[in-house]
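Take a look at this one chain, the form predicted alone, written out in structure tokens.
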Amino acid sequence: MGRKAFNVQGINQKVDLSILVEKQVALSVKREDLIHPFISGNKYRKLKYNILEAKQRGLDTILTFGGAYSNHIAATAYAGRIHGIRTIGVIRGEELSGNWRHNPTLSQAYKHGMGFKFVSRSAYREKSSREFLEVLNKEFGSNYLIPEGGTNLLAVKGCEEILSQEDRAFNVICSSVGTGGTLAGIINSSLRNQRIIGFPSLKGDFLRKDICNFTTKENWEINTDYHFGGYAKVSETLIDFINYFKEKTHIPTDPVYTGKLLYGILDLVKNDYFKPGTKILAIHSGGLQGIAGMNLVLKKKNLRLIKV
């Protein structure tokens, strides 16, 4: 993640499949996941200038947030690293304090140099306080503080380089969307006649306000129906979805954001929601590495493993 690097751009892989040749739509995936081997997608895009702005402001630690297999706890924790800057991960979930090592995020995360404080899930929620904030910046001293999912201003501005020029040919625009800052760079980048359509992770239509927080354009919408239950809630139907479309495209998908995405779009293809002739790219946001730790969960409850 080295200043060369920073221009680093997505490749449109095509997407060949029965349905979208019957109901005439054409599908390309911005292989966003492949910028990088560990800050990969969004969150490569999302740290971007927010490492700067650390960097020029002479802060040498970066506080942030997230969960047991927290797709920007893994990102920021290398990206630390080759910046050398301190990285401080405040995890949700006390419990986690004793066996962290054989959780595959948070292990290879403190391999990459992060330390943990991990609080409980009540303490958690009070993460935006100025009381648990002051706390925090006692133990740790001066720190660049970046929010839970790494969405700011700055994380905008870096999503906004998703888009490159060849994307104005697609009409429609798809992302998974968790804290909405990926979903609001594109709007911001895309062209007024592009559609923008953000599939949540999460349950609930709470997202739309926070999204209006960065954008003022109104080419886009929210599809709520692909969330499978809620944030890292999987059913046999979206692990069968994402085995079959990885044997099918060569496209690894994870179970959180991408793996919902695509099957949203393919849902809604077969069912004639897109006019024949319509072009889609869906953007690829990484998250490859929480595959490991959701295998970990399916195995416990006897369900099949996303193939890796």
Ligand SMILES: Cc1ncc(COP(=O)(O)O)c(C=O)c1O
The other form holds:
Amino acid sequence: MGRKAFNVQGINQKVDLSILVEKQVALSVKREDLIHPFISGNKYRKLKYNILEAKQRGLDTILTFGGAYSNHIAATAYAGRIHGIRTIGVIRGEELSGNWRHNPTLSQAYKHGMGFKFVSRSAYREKSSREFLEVLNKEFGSNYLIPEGGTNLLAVKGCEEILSQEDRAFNVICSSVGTGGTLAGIINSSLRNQRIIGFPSLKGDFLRKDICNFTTKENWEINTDYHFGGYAKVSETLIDFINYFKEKTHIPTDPVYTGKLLYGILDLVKNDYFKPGTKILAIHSGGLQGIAGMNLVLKKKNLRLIKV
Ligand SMILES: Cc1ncc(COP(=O)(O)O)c(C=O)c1O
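For comparison with the form predicted alone, produce the structure of the form predicted in complex with the ligand.
Okay, now the whole complex, with that chain kicking things off.
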């Protein structure tokens, strides 16, 4: 996210699979994962206006929150480094304080200059409380606070830049959902005759309400059938799909978000959810840095690994 790279656009890659030919459905993937090596996908979009805002306010520290494998933590660390802003990650899980150097996400974030504060899971749940924030302010001084997952109004504004003029040709646009900020940005910049489908990677029905906080449009739906048991939960079916999809299309996907998204889209195609002639655009929102951490977990469980 250098100054020069502020107006980037992910290229659309056409997917060539026999099921798509059979069902007469076209699928392209918007390779937002390729727009930056470290601030990949929706993280680039979410951080763009937040970094500008922090600078405008003259704040030289960004404080944010995340789990041990958080894409947002990884991206914020690098964005802070290239913009000369100190970054502090409040990390869920006190147990990590002794062995975070073995965690690929955290060790990379540290290399990019991020400082950590490890907190217990119960303290982390209170991260938005006034008391907790006062403790952080006392410890780290005045700071620009970005919520977990990076979603706020400025993040949604950034995500409104994912779609470009050429994407008006698609009937359906699909994206992964965590907090819903990315989907809200996509909805806001879509045409009314386009259908936007969100695929949550976690369980729960709270997302519809969260997304409504950021959009007034109604051309969208949430499909809750492809979370694979919840956030960061995977199955051998999902891992096999990620490996198959990469082999066939040369598009790598991650196990937390985009793997579930592409699995869901192709399953819907298989089950005739889309009319023949439908043109689908899937947003690749990045997250590939998380594969290394997931592979460590899979290895411990003696399960098949994601091919890199
Ligand atoms: C790679 C990736 N894709 C999708 C999402 C979901 O985005 P959102 O939280 O805006 O719904 C995230 C989380 O921010 C992510 O890291």
